[in-house]
Amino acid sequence: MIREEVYKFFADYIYKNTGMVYASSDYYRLDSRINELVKFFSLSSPDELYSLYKKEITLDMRAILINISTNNETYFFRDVKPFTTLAKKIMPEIMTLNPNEEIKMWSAASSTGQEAYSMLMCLKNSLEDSAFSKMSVEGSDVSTKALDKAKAGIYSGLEVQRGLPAQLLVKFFQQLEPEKWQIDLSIQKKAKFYEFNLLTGLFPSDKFHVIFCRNILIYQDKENKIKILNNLSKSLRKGGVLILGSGESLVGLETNLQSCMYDDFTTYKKI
């Protein structure tokens, strides 16, 4: 049994460091995370874990807690529509507006890398080599464990079966072992991954032509949503496009972004 005081301590710490909200009614969602930490530190109870973290939180302890507490659910071409719209609608428009520039994209919650690599694969598959040569993606996340996997570009058989069309698996992956697949170097070299906190990080100005930030705002309260959105807008180039998750919108939020439709797909641009 985990005491209310223990739940509140870890919920507050996660909120302050990631913006993820665990209301008291959602504390049960912390059970597996707290118990995983208890096991990791070879402790006997959540109370011992609480005492350990109350005494001192080292950088390693912080990293372990953030790695365990964040939701790294992802897969290749998740929801499909953002990627087809990027390749067929958004990118041709951006290339016309920026004919001589390197096109910079950002997967702002990249987890284990499938989103960033999916962006690159769909563009590689639809553009001339000369156009694709100007593309690059930066992928960021708060989870160092997820980032290590993204940088390696190696995925299990189950992971490459989730969302990845068979023809793209054959085209863009090398099978290392029966259940281990490596992303092709032509894709991997176009992606750069690094740790970044969307709540506390220093956002670059006017850098990116496209930003994917999907399924992050649903875990934030209204204040943090507005903060993140305005910082993402700051990082967009003129005419740049922000893509959110399918269940996310700007309804009820005051930002300097406006909706922009590509057929039936909603994106957002800086006003």
Ligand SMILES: C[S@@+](CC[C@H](N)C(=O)[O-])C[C@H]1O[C@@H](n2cnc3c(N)ncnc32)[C@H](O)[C@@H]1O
Contents of the next structure:
Amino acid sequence: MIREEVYKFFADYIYKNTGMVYASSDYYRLDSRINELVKFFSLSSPDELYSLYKKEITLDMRAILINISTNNETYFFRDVKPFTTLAKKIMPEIMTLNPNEEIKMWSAASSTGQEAYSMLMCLKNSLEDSAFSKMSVEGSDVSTKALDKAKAGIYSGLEVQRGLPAQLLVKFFQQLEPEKWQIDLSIQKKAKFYEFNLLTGLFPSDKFHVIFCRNILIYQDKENKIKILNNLSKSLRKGGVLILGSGESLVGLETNLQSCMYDDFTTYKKI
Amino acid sequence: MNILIVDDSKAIYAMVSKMLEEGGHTALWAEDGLRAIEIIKSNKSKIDVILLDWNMPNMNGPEFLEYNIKEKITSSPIVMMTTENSPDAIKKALSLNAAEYIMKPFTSDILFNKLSLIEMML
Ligand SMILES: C[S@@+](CC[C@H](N)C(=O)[O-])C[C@H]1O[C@@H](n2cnc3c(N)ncnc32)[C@H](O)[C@@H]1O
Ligand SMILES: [Mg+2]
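Could you present the same protein in the form predicted in complex with the named molecule, rather than the form predicted alone shown above?
So here's everything in the complex, that chain up top.
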């Protein structure tokens, strides 16, 4: 049994630190997470865990809690369209607008890296080598555990089959062991991963040509959504493009981004 | 879709056909490449996709792919579905015109993901 007070303590902490909302009707979704922490710290009950965290939350304890409370679900080429549109429509336009410039992209809730690597794989496939050499992607997340995996670029047999066409698997991965596939260095060296909290981080100004921020805003309340979107907008260069998840949109949110269609795919542009 | 499962393991057929039926597809079974040829030649309703094992008696997966290149008995996409999981095996199957490749073990979401990749190509 987990007491209401214990649920509330962890739900509030997670909300303050990631913006993810666990409403009281959803507290049961914390059960397995709280129990995992109880086990991790070799305690015997959620109440003991509560006392432990109430006393002091060290940086490690914070990271462990955040790692466990985030949903890091992701896969290669998730929804397909964002990536094909990036390679076929958006990037040619951006390259024309910014000739000879380094093109900077951001996977702003990168989880374990599949999104960033998918961006790079489809660009490498569709661009000349000289153009691809100007591309780079920064991937960031609050989960240090997810970031460690992204940096390693090593995925299981199941993970490399989620969304990734076999052609691209053999083209861009080396098999280290039967169940371990590593992304090719030509892709990996174009990606940098670091910890960044979209709620509390200091956003750079006018830096990115393209931002993917997908399947994170759905976990945020309206106020935080607006805050994050305005910060992302600040980080976009003029003419830069923001791409959201398939269930996410700016509808009903006050921002200075303008929706921009590529065929039937919606993106948001900084004018 | 109407999907032909070519696999010498009846257990695999049972498992995959159950997954497919839950996804609204119908499944047929051939226990090796030769039987698959018979079924393709005799079947009146069109087979939309073929799921092909690698290791089978009589005619194995790559032999079936080679046969199809020569005899062109079907233009339906062929997806390898096998425990063979080396890059060389995958490259070989793709070079013999396999459209996709599924490594066993896999989950139903991977099966459906690969089928949707195939549908996009069709
Ligand atoms: C469901 S994953 C989405 C991954 C990828 N963008 C995709 O669409 O497949 C959401 C990620 O957002 C991260 N996240 C949650 N709150 C965050 C915050 N405040 N700042 C940065 N990342 C956050 C989680 O750790 C998780 O890895
Ligand atoms: Mg077999």
